[in-house]
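Only one chain is shown below, in structure tokens, and it's the form predicted on its own.
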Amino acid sequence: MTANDIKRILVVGAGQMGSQIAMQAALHGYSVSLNDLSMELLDKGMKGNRAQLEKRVARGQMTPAQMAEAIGRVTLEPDLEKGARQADVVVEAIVERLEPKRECFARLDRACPPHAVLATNSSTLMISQIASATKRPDKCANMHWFFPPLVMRLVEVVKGRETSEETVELIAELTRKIGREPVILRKELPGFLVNRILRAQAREAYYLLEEGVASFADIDKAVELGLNHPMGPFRLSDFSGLDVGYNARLETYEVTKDPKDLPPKALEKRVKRGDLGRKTGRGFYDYSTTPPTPTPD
């Protein structure tokens, strides 16, 4: 199978990542099935997509007819096996934990056609950890998008130990066909490219915070004004979801057993009290105020 043979894409997980991945594919002409546990979750994901596209219509970047056509290419499917039966490519975007992903891949392996390629959007877990739950590890790869998928152009395509070169090239070409730019990693390692670089920066930022060198707000300000980054490491953590970063560090630690990969205390404290960033209204910053104000430890 080549990228030109791909007719239907299944996206598993209708959270902000999965729903926007589905929408990005639909915007480029693909028929997409979007799966999650309930119609309520699916409707919520598509409501967010509609809001994003309405902004494009208001800015004159697309017409109402084009928006309606793109939304019409997405079928909401709460039955995973039914959605998998005609899929040429699957992009899994569920919770960032190994066992649920392995279980999902095992179900997809049983339900998908033999030619179907299975990709995970995991930001940390390596495809070899997941693909061994299937009988088609040569047709499995990481297809790691960045948030928000409707805006961010980069996709990391990661080759696992048993991933075929054909699968890597197919995912890379599909990425281009849906308006995104791939980078190919021919050797897998926890965190891939971008997150490893971000993690190194964040590790130093947490060290400076825990040593009492500066407040997290001043560290953010220094990075934003001194390095010209759009967000400092703590604002970025809030934007992405503190629980996402927390779980990713735990998964990385399970692979490396390096204490440096454990979640920092300031992060763990906020996650355990339910302050997960923008999505809960409170993380390192309190988003009930304008502008958001730093929160106490």
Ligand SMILES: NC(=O)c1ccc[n+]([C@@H]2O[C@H](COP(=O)([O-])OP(=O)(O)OC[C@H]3O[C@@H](n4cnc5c(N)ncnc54)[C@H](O)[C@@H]3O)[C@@H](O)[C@H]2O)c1
The other form holds:
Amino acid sequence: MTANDIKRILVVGAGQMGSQIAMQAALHGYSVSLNDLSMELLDKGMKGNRAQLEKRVARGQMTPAQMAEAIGRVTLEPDLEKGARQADVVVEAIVERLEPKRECFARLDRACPPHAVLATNSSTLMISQIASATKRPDKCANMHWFFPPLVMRLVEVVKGRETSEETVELIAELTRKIGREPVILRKELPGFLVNRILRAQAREAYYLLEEGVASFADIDKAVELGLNHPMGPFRLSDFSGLDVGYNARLETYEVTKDPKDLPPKALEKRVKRGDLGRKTGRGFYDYSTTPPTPTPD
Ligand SMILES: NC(=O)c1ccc[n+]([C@@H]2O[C@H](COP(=O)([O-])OP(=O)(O)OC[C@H]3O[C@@H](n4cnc5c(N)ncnc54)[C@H](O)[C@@H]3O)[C@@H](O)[C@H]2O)c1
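Show the form predicted in complex with the ligand, please, the one above being the form predicted on its own.
Whole complex next, starting from this chain.
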């Protein structure tokens, strides 16, 4: 199969990432099935997409007819096996934990046609950790998007130990066809390119915070004004979801056993009390105020 043969894409997980990945593919003409644990979660994901596209219509970037057509290409499918049976490519975007992802890949492997390629949007997990739950590790790869997928242009494509060259090329070409820019990692390692660089920066930021050198708000301000980054490390964590960064660190630690990879205390405290960032209205900052105000530990 080449990228030209891809007709139907299944996206598993209709959260922050999956819903927009599905929408981005549909905007570029693909028929997409979107799967989650319930119809309610699927509706929630599509509601967010609709709001994004309505903004584009209001700005004159697309017509209401184009919007309706793109939304019409997304089928909400709470039955994973049913969605899998017709899929040429699957993009898995469920919770960032190894076991649920392995279980999901095993189910997909059983239900998808033999030619189908299975990709994970995991932020850190290496595809070989997940692909060994299938009988098609050569057809499995990482396809790592950035939040929000309807805006961010980069996709990291990672070749696992057993991923075939054909699979890497197919995912890279599919990425281009849906209006995104691939970078290819020929060797797998946890965190890929961007998150490793980001993690190195975040580790230093948490060190400065834990040493009492500066508040997290001032560290954010320093990075934003001094390095011209659009968001400092703490504001960015809120934006992506604190649980996402927390779970990614736990998974990295499982591989490295390096205590430096464990979640920092300021992050752990907020996750444990359910302050997960923008999506819950509170994380490092409280979003009920304008501008958002820093929260205490
Ligand atoms: N948020 C980010 O900035 C970001 C960026 C890149 C990659 N990722 C990765 O994308 C994946 C999803 O992240 P997210 O931020 O969208 O999370 P999220 O919590 O917003 O969404 C996850 C969705 O998956 C669903 N789900 C869980 N188990 C499922 C299953 N077995 N079958 C079907 N659906 C299931 C949940 O109901 C939820 O709707 C994770 O692997 C994450 O690491 C996240």
